[in-house]
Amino acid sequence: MRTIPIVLAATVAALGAVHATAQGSDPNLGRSLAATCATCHGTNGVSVGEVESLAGKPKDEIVRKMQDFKSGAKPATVMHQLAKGYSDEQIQLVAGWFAAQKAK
């Protein structure tokens, strides 16, 4: 299971770079944040594996799941740790971006 530490390290590094961008000043911030999810959830949120696709899911559903991961209410293998790295505003941005993507 070396994949999980590698994914976690890459995600943390990407979040750090994105966090350095002033919140709200980058119109592509939601997309940039969502890019860190591609390893597991697929490009543009369209998974090709067993992990849930996020493209086209309702924004409120994604927000609720992320908040549940963040609080520990929803058990996970990795997401509970990753979700803690996002602010509530970032979760809203990511969820909005995935909701706007076309499900396949």
Contents of the next structure:
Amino acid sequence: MRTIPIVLAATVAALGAVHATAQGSDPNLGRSLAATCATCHGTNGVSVGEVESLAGKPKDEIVRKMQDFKSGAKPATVMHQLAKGYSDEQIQLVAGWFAAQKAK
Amino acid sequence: MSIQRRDFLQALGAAGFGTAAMSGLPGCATMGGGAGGKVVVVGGGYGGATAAKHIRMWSDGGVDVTVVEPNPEFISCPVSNLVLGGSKQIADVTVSYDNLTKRHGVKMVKDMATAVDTDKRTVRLAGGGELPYDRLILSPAIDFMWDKVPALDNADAQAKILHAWEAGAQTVALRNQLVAMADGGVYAISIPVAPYRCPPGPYERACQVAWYFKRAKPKSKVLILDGNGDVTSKGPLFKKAWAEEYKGIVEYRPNHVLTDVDVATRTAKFDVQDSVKADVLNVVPPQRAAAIARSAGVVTANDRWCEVDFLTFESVKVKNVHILGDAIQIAMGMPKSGHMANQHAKVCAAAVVALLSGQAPNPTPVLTNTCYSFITDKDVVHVCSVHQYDKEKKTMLPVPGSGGVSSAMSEVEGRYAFNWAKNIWADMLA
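Okay, that was the form predicted on its own. Show me the form predicted in complex with the partner chain next.
The next block holds the full complex; its first chain is the one shown before.
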């Protein structure tokens, strides 16, 4: 089991140093995790509504936002509750997958 | 919109044309892993349509997918309570199936699945045909247990005392009853003992009818007759709305387990409590997995619901048959919701594509749920949760400390709710 640096969410600078390349046994893990976000952020992270698209967003930005939602540093209506359901490793993985998608 | 056009597209699909035309689907070439085979999906709702589209996408068009669905268009239950309130029309919650065929090469068969032969692996259709499958996905939703409300066990009675718990003609008919009701009348809704489809749905409906009465028929009342001991979802938020926004309009009565109705007088009868007569009586009957699940032999819990392996959503009892959505025996904290059915569908789709290409399914699936309820036409509250697979207990469990409800209703959440509808309908059907 690899260890992931403990992220102190408010410390944005520290987050830039997080580059865990978590890979499960399933090569499509990032894609499958991202599919849990599609109901509000769109299929493959391309939103057709007013909530933001995630496709093509920098990985570090997505990780930072998720960690800020998790810690409460970033106020939210829903995401502060959902972000707490994902492990730090899963956040890295899903952010990396979205970053690699084409923005439309 | 033309039925002819759909028939034409169906014919294209049936001829194998649709599939050929779709071979240039966008997607990552490594993802399909060479998956092939035939999948039949029964039901084109939140579970079935999502599964069909994602199997096509994730197999790079390699897996042949046929959806059996009797309705010509998808009509959403989520948001349909706004049609009862009058701020939306049924057309606003209706989406075409055309893109499943045009963009994704899904074959749509407008028919009803009547039986499954799990040895021969075929699905029989009401129209007479048979469809062979390598893997069958049942997303059949629910049937009503009319034997629990005997007077409603016939079509005439069901046309008078409506459920409107499947969106469409029933929704429009209930709206018409509300419009026809004189000011000063009583609308009563009977809620079954949980589990039932969409836990907060009846309470949202009470709010939407109250929203309409407050503006159009201010002397009228909304009476909630709940089979449960308390509000089953978002309780404090709904109770606040009834006490403030709808003060003097909504009355909540718990512990009202319906035993029957008198159709002519629109009277609801209960096991313990006094009978209640209404001007518009809306009965949401007890529910169980739809009959096709029984035919497939996958109804294993309480003679009502289908137990599944949460890594694949395959039946715990019958091989090669997967079940999604409201029909399954839920895990702890898992609502029977459209959002949840969409999430079941993507775990199942990924697993089916993996299994058809000889790979193991994802050992760590994740499900989310976000359910918005409209208090007014704009102000909304939510409940949300995240569920991760627990290897030891072999089930999905809510992540401790995650999820929750709104602190108060807001217009921001109203905008998010409409965003949710757009994105989830696109995730299923675009």
